[in-house]
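There is one chain below, alone, in structure tokens, taken in the form predicted alone.
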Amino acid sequence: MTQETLNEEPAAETQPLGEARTPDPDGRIPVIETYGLTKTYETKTEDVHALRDLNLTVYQGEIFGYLGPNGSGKTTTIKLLLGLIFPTDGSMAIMDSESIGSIHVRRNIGYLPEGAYYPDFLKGEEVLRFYGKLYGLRGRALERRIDEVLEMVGMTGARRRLVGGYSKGMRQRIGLAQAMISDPQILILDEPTTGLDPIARKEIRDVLVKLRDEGKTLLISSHELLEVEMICDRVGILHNGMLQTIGALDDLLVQRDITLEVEVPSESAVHELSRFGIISEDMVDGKALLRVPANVSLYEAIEQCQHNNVSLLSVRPRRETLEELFVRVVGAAEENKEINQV
């Protein structure tokens, strides 16, 4: 046996998921479910309802985008499914375990918090071998993985300098490698392209998706809405502690109106149009852009079109953003809130 061999521990387990689980009507298989899950913080004054029966469900394979704004309880959600809070009432399963703190799970699970610390005298890829160590990784097993999650964040030419010497974009890509350290089924991440430059931002997004396409699940807490929108599956918006809607995305934005490019004979059939809320958004070389406003059919706008005699070229149906989305949904909340409360 060559000492190579000796160095080459094994590595901590992480049991693949699916294999014993039983799929959804649609064949989803459930990663992590919360049922009527709640938390409340007693105080002299007055108890402090942090989160209020979630019923939650994310499934293998996809990236779930947990939205809400700040003290609607998202991190109190995660601190509950990291097992470092305790619920009081409801309850949770995580890979079709319980046990939240068992082994297995926590095996399974990538954890970035939203500004992680990491001590200024380490280097980044001493970091990376501490956690790797409290997993359970060893010798050449841990050495090989390190140098693949430098390589995924781009990191590689950082491995050892110090962390106080990182800028915080730096910080931010060292801390993801740490999630993904253990190769685990579940990466639930907080805040994961926070301080990160646009190219940056881009090179992770590459990296969740790639994670996603292997079959893991990521459950992403973030304010940056674009960013979810452009790589999330199903999104769940939080207010007040209450979940307040869930779904793909495909079936919680609507569609807010409809562009048609046109070709116009003059600029009085354009004025004649805004009559009906049909507006030019632009106007070049006879032709223009029109927005449909949505309470004006497609039907309708065709109809006037022809009447003005304008040419229709192409139909361009636009939905909302995942912000318009949020901003609906959080305001929807407010004003049951308060008629409530009268």
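Since this is a predicted model, take the numbers as computed values, not measurements. Numbering follows the first chain given and starts at 1. What changes on going to the form predicted in complex with the partner chain:
- Both G215 and G236 fall in a single rigid part of the chain as it moves between the two forms.
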Second form
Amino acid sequence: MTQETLNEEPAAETQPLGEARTPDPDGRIPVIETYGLTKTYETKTEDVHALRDLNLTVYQGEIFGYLGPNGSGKTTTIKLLLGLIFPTDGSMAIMDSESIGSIHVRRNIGYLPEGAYYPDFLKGEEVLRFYGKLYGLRGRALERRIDEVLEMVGMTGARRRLVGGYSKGMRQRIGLAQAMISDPQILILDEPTTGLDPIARKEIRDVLVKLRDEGKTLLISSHELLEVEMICDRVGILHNGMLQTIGALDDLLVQRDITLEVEVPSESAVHELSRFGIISEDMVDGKALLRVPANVSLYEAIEQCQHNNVSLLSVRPRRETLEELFVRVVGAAEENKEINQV
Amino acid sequence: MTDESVKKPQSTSDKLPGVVSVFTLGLGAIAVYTWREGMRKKTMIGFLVLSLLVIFGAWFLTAFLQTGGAQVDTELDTKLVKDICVTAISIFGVLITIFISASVVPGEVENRIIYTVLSKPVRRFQYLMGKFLGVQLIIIINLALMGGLFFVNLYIQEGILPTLLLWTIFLTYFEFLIVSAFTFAIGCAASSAVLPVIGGLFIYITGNLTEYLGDVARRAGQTEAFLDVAIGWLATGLYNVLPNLQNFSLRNQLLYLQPNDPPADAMIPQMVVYGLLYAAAGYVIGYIIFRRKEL
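Hand over the structure of the form predicted in complex with the partner chain; the form predicted alone is what we had up.
Full complex below, order starting with the chain above.
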């Protein structure tokens, strides 16, 4: 699989309504598709382009990381998909329907907004009962589902406490529970691990992976790049309302740099090596990891190690982190913008 | 990705009930939630407590006058109590109506609950209807509390079941219903509660001055001066469009008739229809605004 071509005309656009989408050549079934999706806000002074010509496909059974700096258009996309705002141009399809506001589509979507408020005067289980009823759930089926989702997010013990007494992390968990209350096929989560402690993050990550393994599709908008890198199958990076890159993490995170594993060097050696662009990254169990950037030759790096009496243990290619990819992509987009402005 | 993972799994959403059931359950849930939330609003509680204090205070006032050795004029005392209580119910009732109707929709946009609700299988019509019904529940409960205390007060004083008061409270609700519907409609367009509160007060005040607007409309235009004609047009327009809230008032009858007299000259069924039609118009305007509102 290669990095997907951006802004190409999607073939699925002509597919008639009501028919199940056919898998693509890789056997993937698209569940969220946008075609040239554009959102422009008209103000008195100028038009603000929140989203420009977005062509995005999210496939069934994957966790898709939707990334971008603040104000890049992530929340705008999510609001468009949920029918909370309306596109200036372009179209969308969710599952087998292009009618985004339809009840059928919304029955199959669970949404966790960023920083949502849940009524302080309700107990945790009452919040879920309220949202469950909006899906038409009632009686034993609703109570059973409330038990299940509370268990999944680790809130069973706090179910009878008022939301007003919840910590930020507990509110986030109850938010995730309300998104899952109808057991939807698609989950759209805006910053799902914000405010959670490391253990809770791990638990929520495990829940999300479990949902993916059950065949659910997850679109996660997040600034927690390490979390995204750990669980996402594919990512898309948005900047200035334009999709800058999209694809599987394995394809996007290139192996450009080299990691040298060495015995812990002296401070003077580290200083000397840094003059040649070799970066000391980590020290574990008497070993140190040195990063050799792509613009430094491996031959020269090894020679410098020998010259500074640093014992070399191993040499291996180093995969770029998602954070580095993010900075690289956003940085390049900024540079292009400046060039275009000049 | 394996073949297994692309199979459409069975989920709760596949087993969900039909559209009608979803609609009514959702509508009820939103209405009850709105009612529960509204009854906790500090502004609402403040107005309700004040009104109850005034009604209770009026009772004490007459009791004090009667035990203070002053020349007792029972009829006058009763009129005083009635006047104070009717005024308290009108003022505090309409303030509660306006503040609650103005804040339900903008408040939910502000705290983002609306995102979680409208991303569920909830139609905007259904959402608004649920909110509106919740607001009506709050207004009815408040009126019942205020009217109930007044009823007991009057019954103790006069020893006769004051059925005329029940008709007064009943028609007052329809007056509040109209004010509530238009305030709610303005709230659908606004991003905060300030504008709808001002709008609600404007509707209540001008709605009670409609007769005067009619007079202005009749008298204006006689000089054919531009300003005179313009005022005439404006007054005629407002007179024809605005509801006449004075039609709902049985205040004078309550003050001067016997407490168990039937309401005189009041076309109650017609007034109910009049109130419902205006309320429906207000709701429809709100829906038209909200239908394509960007959230």
